[in-house]
Every structure is written in C-alpha cells, then in structure tokens.
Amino acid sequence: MVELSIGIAGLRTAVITRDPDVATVVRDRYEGFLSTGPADWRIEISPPSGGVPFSKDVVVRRDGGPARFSVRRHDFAGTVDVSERTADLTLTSPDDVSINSFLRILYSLALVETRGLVVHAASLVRDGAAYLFCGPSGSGKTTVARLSTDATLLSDELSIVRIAEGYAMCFGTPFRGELALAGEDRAAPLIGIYFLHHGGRHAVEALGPKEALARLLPNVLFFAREADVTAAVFRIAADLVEAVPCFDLSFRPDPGFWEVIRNA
C-alpha cells in the first residue's frame, strides 16, 4: 500500500493505492504539489479493471445521500462523499489523464464547502497580486500566460479561487493547459478578473457584477446538476464578482496588455 499526499488550494488529499504504476503516475504528475501533514480528503484508487461502466461524457450524479456523488466517464468510475471527505476511483488503466480528470471533478465538489471555484482561466501573479484571465478555448489564456515572462504562473488552464468575507485568493494548480506546465504551489490575493478576446488593440472595459457573473458562470468547472449544489456554486460566483473588479480585455499577442491593465 502506497499513500501520497497532494495539496491544492489549501486542501490536502491523501491518495492511497496498491498499484505501483498508479503511485508512479501520481508522484510524477503532481511532483510540485506533493505535501505533508494531515489530509483533509482521502482517495483510494483501485487497481485497473476492465469492468468500468462506459459513459461517453462525464456523468456526476447524487448517489445514496445528499453529499454522495457517483462519477463516471469512459475510462473511470468512482464516488465522492463530500460529508465524509472520501472518494474511491477505479480506472481502466493507470493513466495520468484519467487520474487528473477525476481530481478536477473531486476538487470542483470539495471546494464548494470552502467557498471555492475551479475556473477555466489562466492565472498569474505580479508584484504579489493575482490576475485571472477567463475564456473558452482559443480566447487567449495560454497566449497571455506565455507573454507574461515576468509573472509567476498559477495556471494556464484551470485556476482555483476561494472567497471569504469579501476577500478572494487565487491558488496555483497542477492542472496544465497548452503550455504543459504545472502552476506554482502558491497563493495571492486576486485583484482583477479579465474576460479575454482577441482584438486589434489592447483595451480594458469595466464590467458590472451582473454582466461579469453572466460571463463567469460558463467558465466555472462544475459537473453536478442538482439544484441545491448548483445554487451554492452560483452564490459563490456572485459573491466573487462583487468582491473583485471585473473587466473585458481585448488584446493583441504582445505583452502591452499589462500596461492597459495597470492604467485601467
């Protein structure tokens, strides 16, 4: 039996497995986020099995209790119990893509009780402050990260934000995008959310909370569809756009967009 601890956004997760291949994948894939200390969550990963029910898309459903969810995809099946802070996972093969995908789903559920969100966004730290750049594929998240050579990368694909008492923090994650780089395991206060699109010039336009919320919600990673949990996610997102200034950012592929951000 091997036990490894992964720390992401202040939540430590103990990964327990009897499969040495799975242990190697976890150790290599999350090298920068391996941690010590008591675990908040425990995941048991079973040896690969051919009996995982097929599901073309990710399916997350409440299963046997208000805080217990079944999670299935074509390459894995598992359960997440939010109240017990435990999960189990069965894989078709010890594949880092499968493990990574399950962890994304797990953290999207686990963070709700800590008023956190997983967001399709690049995040960067400059001068001790974090900036979040949201948008669908092709909007420029990786481009912004690649151009920001003087900033610390938190993520170029999936960022985590937690909010408490009107104060938002952005956390580095190991969830990689096109840069194929894990973010730094650190956190910084979030001072701006920017919704990206390519344009002929750099331009920043302030958004009100209502418009910002409409722009943010499609970028929140969350798979459960039950009304009460989706309402909780909605409330966290609404509080986030009230607490953090939000902007539309049109940019060209050069680092001059940082100057218009500073001057906004």
Contents of the next structure:
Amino acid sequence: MVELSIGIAGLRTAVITRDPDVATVVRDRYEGFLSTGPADWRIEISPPSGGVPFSKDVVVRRDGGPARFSVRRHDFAGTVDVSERTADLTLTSPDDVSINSFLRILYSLALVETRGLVVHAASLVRDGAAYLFCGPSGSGKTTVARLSTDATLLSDELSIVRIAEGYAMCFGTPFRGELALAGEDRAAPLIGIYFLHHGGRHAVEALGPKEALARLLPNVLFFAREADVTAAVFRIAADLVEAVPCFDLSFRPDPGFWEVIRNA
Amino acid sequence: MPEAYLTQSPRTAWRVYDGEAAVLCPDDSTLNSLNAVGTLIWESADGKTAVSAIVARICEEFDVDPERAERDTMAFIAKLRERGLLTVSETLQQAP
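Next up, the form predicted in complex with its partner chain. The previous block was the form predicted on its own.
Zooming out: every chain and molecule, the one shown earlier first.
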C-alpha cells in the first residue's frame, strides 16, 4: 500500500492505493503539491476494474446520505463523503486525466464547507496580489498566463478561491490547461476578478456585483445539482463578487493589458 | 377573483444588489435577474402577503396605474411559477 499526500488550497488529501501505476501517476502529476503532515481528506484509489465504462457524462448525485455523493464518468466511479472527508475511486485505467478529473470534482465538493470555489479561470500573482481571469475555453486564459512572464502562475485553467471575513484568497492549483504547466503551490490575496474576452484593444470596465455574479456562476466548476449545495455555492459566489472588485476585460494578445488593469 | 398568496420555493438561493434581486434556480442553475418591481414582488412572496397588497404597493412606489400593475404582476408571477421559483396559493401559508 502506498500513501501520498497532496495539498491544494490548504486542504491536504491522503491518496492511498495498492496499484504502483496509480502511485506513479499521482507522484508525477502532483509533484509540486506533494506535502507532509496530517491529512484533512483521505482517498482510496482501487486498481483498474477492467475497462468497463461507468457513465457517459459526469454524474454527481447524493447517494445514501446528505453528505455522501456518488461521482461517475465513463472512466471512473467513486464516492465522496463530505462529512467523513473520505472518498473512494475505481478507475478503468491508471490514467492521470481520470485521477485529475476526479480530484477536481472532489475539491469542488470539499471546498464548499471552507467557503471555497473551483473556478474556470487563470490566476496570477503580481507584486504579492492575485488576479483572477475568468472565462470559458477560448476566452484567453492561457494567453493571459503566457503573456505574463513577470507574474507567478497559480493556474492557467482552474483556480481556487476561498473567502473569509470579507476578503478572498486565491490559491495555486495543479489543474493545468493548454500551458501544460502546474501552478505554484502558494496563495495571495485576490484583488480583482476579470471576465475575459478577446478584443481589438485593451479595455477594462467595472461591473456591479449582480452582473459579476451572473458572469461568475457559469465559470464555477460544480456538478452536484442538489438545491442545498447549489445554494451554498451561490452564497460563496455572491460573497466573492461583493468582496472583490470585478471587471470586464477586453484584451488583445500583448502584455499591455496589465497597464490598463493598473490604471483602472 | 379570489385572493392569492405567493411563496418562494425553498430550493432557490437569492441575493439583492442595489434593490435588484438575482435568483438562482437550482434545478438548472439559471440565474434570474429581477428589476426593482420584480424584486418587490419576489421579496413579498412570503406566503402571507396577498397579491392585491403587492399590486397596491407597486402602484404606490412606482407610480403605475392599478390595471397595468395587476396585469404585469400576474404575468411576472406566471413566469416565476413556470420556472419553479415560487408557488401560488389561495390560502395563507405558514412559515417553514
């Protein structure tokens, strides 16, 4: 039995497996996020089951208790128990994409109780402050990250934000996008949320919290459909757009957008 | 016409910003953005406030004639009901 510990956004997860291939995948994939110390969460990953597909799409639904969720996709099946802080996962093959997808879902559920969200966004740290660049595929998340050579990358694809006492912190994640680089395992105070789109010039426009909320929610990674957990995610997002200034950011592919952000 | 009372679905989540509500329907994660009049109706959907009282308040606060206020309110209620955001009852509702 191998036990590895991954720490993301202040939540440390012990990954336990008998499968040496799975252990290798976890060790390689989460290299910058391996940690030591007592785990908050525990995931047992079972050996591959022989390639039987579980479900065509991602399905996350309550299963056998208010805090227990079944999580299924074509390449994995598992359960997440939020109150016990345990999960189990069976894979069709020891694939890093499968493990990574399950971890994203696990963190999206686990973070709710700590008032955190997984957001489709690039995040970067500049001068000690974090900036979040939200948007769907093709909006420019990876481009913004690539153009920001003097910033620290937290993620170019999926960022984690946690809110407490009216201020927000943004955390580095190993959930990488087209840049194929994991973020750094660090956190910084979040000082701006930018809803990205390509344009002919750099332009920043302030958004009110209602519009910002409407633009943030579709970018929040969350699969469960139960009303109480959806409402909890809504409240975290609503608090976030009240606590952090939000903007529409139109940009063209050069680093000049930072100047516009600084002057906004 | 019998009196009617509106009750927000307990499955919704909502927040008011600058007098305008954003209401989330958890079934499909749609965010419904309400204007000031819609927000007044939504906030009055407590199971105890009669629709006639809501219409009277709209007339008073937004300077609308009663006929139009009633027509628009009923249309708005029908929309929210269709989306599963509230229920309409002919009797007073108890607090959950």
